[in-house]
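A single chain comes next, written as structure tokens; it is the form predicted alone.
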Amino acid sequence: MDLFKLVEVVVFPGLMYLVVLAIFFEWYKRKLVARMQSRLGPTYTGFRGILQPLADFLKLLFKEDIEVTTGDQKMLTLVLLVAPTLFIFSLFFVPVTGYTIFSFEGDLLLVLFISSIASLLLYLVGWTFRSSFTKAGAARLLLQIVGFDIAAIALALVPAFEAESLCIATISEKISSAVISNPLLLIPHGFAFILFLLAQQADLEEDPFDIPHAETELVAGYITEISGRKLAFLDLFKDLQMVYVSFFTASLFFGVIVKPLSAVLVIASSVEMFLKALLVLFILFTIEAASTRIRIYNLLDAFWKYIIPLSFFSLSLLFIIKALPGVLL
């Protein structure tokens, strides 16, 4: 059993298959955005540039790595390699394969709350240089993941109290029956996902809310002082930050139909996970296609003026249904 939890920790779903599927995601956003902006997108590498990010990680591992001499090195360093560690540990909870590694009851909080730290060490990757592109797209990150990581929080919830449960899990299981057996819950459960995926793309810092990193202001942001190595595995960050952000809110939203309970199940599990993954990110991509970047204070208007309120809302609508039985008898 220990050698058996070894390989899904390292090879399948562990991390192999999650650096792979990071690299898919990365192409799949590539040829879709530039589908939808009429280009043409990578071509060269590998069949129709499958194989372009795989290349571009590459390159930049082998590119110079120029050190900033105002800037905080080995704060940056630790930074770069616990961030992904931290998404590929949330990962492991999250079943991506229509089952997960790691188990238990309230392990969508401790989810949250990783993925929460994971963005706020971005913030650190800014404010360890002087300069003042960075310090403002670090600015800007802290004040966006403040904003959204309080609505992700609550309309995560949403689905957890239809399945009656804080198991990541479970919810995934028992999400389309709750769902199924009181019709009423598709009211709050698809006003919930509409705000997450907002959410989400505010925590992907995709159009239109790449605000940290504006190339019209502020060169690339909190990123502008990295290259080589670091660049690199920032790259590889984000991508993972991907991987993670469409199998969870897959998982929670529409939950897994096929029951991995043998060899050829789980296979189709993974199937159908990795397609409901890609329909989430197909609307996320296209929102980033047809949109373009808002201003800060344009942001935090959104969020806390309207998501954050309609967060809540769609909560209390939630309880409102669940109790209408009780209340009507």
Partner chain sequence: MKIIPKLVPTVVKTVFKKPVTEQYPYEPPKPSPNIRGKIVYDVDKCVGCGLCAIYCPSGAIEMIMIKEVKRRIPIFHLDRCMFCHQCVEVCRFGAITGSREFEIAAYNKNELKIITPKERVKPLKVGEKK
Given for the second form:
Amino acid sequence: MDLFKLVEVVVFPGLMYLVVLAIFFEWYKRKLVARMQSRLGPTYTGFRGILQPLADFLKLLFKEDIEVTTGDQKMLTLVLLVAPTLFIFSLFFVPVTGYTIFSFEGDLLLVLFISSIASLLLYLVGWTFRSSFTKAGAARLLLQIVGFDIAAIALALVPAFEAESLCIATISEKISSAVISNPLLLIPHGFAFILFLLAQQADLEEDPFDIPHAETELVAGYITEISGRKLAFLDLFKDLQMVYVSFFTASLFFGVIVKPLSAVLVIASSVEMFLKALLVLFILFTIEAASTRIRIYNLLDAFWKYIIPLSFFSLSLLFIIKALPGVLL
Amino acid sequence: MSYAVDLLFGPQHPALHEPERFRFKVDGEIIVDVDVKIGFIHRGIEKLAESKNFIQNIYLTERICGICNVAHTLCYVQAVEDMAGIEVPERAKYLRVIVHELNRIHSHLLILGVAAELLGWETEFMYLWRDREAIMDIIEDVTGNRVTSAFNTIGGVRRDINNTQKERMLKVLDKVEKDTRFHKKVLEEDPLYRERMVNMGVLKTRDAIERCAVGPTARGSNVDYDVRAHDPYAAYDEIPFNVIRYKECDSWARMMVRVDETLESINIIRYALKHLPGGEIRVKVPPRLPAGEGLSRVEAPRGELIHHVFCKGDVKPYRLKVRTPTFANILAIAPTFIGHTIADVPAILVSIDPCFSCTDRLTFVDVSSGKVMKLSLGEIKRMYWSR
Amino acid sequence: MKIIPKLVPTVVKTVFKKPVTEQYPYEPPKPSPNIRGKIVYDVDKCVGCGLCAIYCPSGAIEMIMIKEVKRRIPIFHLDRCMFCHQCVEVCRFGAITGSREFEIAAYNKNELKIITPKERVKPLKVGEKK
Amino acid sequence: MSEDNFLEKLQNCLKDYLVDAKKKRDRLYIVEVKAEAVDKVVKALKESFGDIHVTTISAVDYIEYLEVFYDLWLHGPKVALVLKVKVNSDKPELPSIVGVIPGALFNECEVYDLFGIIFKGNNHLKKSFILPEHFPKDYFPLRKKR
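For comparison with the form predicted alone, produce the structure of the form predicted together with the partner chain.
What follows is the entire complex, opening with the chain shown before.
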């Protein structure tokens, strides 16, 4: 492995850039939701409170780590160390800066698989404790994963079929031209985009799908017994998940328009991707702010009765549109 | 093999006057039994009132509940006036109505916000409390404090309203009415809010009457009982208003009663300000009152409130009995939990405007034998898989 | 379209509006001119009748005897005061008045006592009209 | 049903149990009845005036005797009624009205907790209903000292 690749993995667009992005997105979320609720949000640390998430992270690192004896602490530590790295790893395949560090045909499936594993790890976090709240939260989380994951995978295949590739980099390159060349594709594309956003909302556990850590019912769900450093890493995990969700959605459904051929163009395309990610997050947070929490049964109903059939419907619609010209000619 | 988890909701909440503990027996997510324990902040106010004089007791009763403090002082001073046969000036009666209704608006908007927050709807909570702030400002302007108003006194009220205040109040009321109409539309039509609230905790009309529910809880169950209309006090016999009732009998209906009552209260205040009579605002009252008994009931924001005063011709009451509305409503609402899920507990509990916090650990109770077991993680897992 | 939450348009609109939060310690507060604040005591008008101490609901007023001038004057314990202004109301001589000041937090309870220095207390002239 | 002749109707309805009945003000009547017949009184009231709302039940300790009062609201004629009974303070016992009005349950429990009045027929009476759990079992805080 040459030195250039190493710098890419560790600094830009790899580890450090992603963590900075995670912290920035956390601030973006707090500030945006605060403004939606006509509050101020963070104001004191740094310019308009931009360093507040970092300050919170550091504060949690220095706090006493209260180890609950009824929990399996070793497993918890392992989970919380592995989980954030999974997202960083899967983000190597996503064109965060317009190009990807690693790429091969079929990496879309790998990324989807890794993100599912990461969600399952959160379930282990709750299940390691013997508290009613963490256990109920973990059980709800598992049900939730069962709900949204299939829909998410089916919907991620829609842009893959449009671009006729299973490589995220290729999809993001070809998706805009593929959709423009056949405007009929816009119907399943837009349809899939909306449904995919809902599935990602459930993945992020934001309202209306914040069921696993519903405060008024389960205190903090599966997070209840975690404190100190572990909580810091769990927060980082959630923030990285936000980065992953936004960039993954943006690159699948919006694509990269500016080709990152030279150094200046890399910056231009990374700004482009960044803005698209912000747009995706804006939509997600609007849904979050505007809705109440639903019950777990409602979630399963919504996903199994409507969203999963609809996602397969959009997939088959795509087949028809794709195949129709060939049949007619 | 059926196991129920004991899930404890409550008991402590330092901010409110009547915290209660709900001990739910939960089978999976379904509630199969409920047990209520109240009195966690029994402060002995009834006993304490016997050792304070009548004036001091105004401020004591005010502190029974911070949210509906005007209702408490109003009820207390009316009971004392009833006992001593004191006739209150007309203007004071109207001023009492105005502040009482302002208090009602503030309380209703507060609980609507809390309900939204309990359902994870922080935005609506922030909006409702933002709009409530305008009412708090008028209360501060009229009475001198945002919350504990200290407005009513035996023989009248302590402060008058001048014209600038009146104009300011009317302007704010217009704004609050606009905001409340917006919130009414949102709460009426929002699909997710309806999904959480409709058909939750159904309290049938017959049950509501038999279990003596009061206030919005009763009126949400279509019971025609509003003290303001049926046993008018202060100036309510001269002010026209509607008794809000809903036929749905569920949590949603109880919350909508509050929204509509807010709008009704705004109209009452407007009418009272328009027809405010002139004259004195209070009469002088001697410190030593004649022996007798006085009873007053008031429609507090949460429901019917009663103060019953006994005196033996002293500067102090011989006995003061207070019955707060939540006391009546807990009994009415408790059986309606059965059959719902844990996720619905906040939605039902908040609809009677109570106070609770939820923290505790679990014990396992076998439903059939009621035996409490302490189990290890492995055993629980084994039990879980064997189901 | 029925499943879209009703608040979506409002939420998006509110982003571009000014927040309503008042940053209290950094911004001056805007209390109403009528608020009940800290009480102000004027020893020259006081006759030491003690009505304020009798009616104070929280026992914040303590009457003490000043032996030099043979009369009682009140001490106000503001840490117990709940700003009901009942004392302002019962004082017939206007010795206690209200103010708008409400920021009276202190590190020590003793800072919150209103104690009149002994030399300021004058003997009461009998029969003097106030 | 209006308020006219309410007092007469009331006297007719309760003639076997009545000790004293008077009108205090509009829509408020104070009625004293025999202690042992409270449940029958409430039943008779319910039969002749319709639904009854129990606002509160409580007591006053007059040293020689305990006076228990029932603040009722009659939904039919829309009047408030204060039902009073005198109970021996050494052996305070009353029939329970929970069988007639289920909503009186908490009120009776509270009176038992604070005054020690036993409501016969109410199975839910227990000490420390509203008082702390370790409160002395034989001390009733709202009774006056002798």
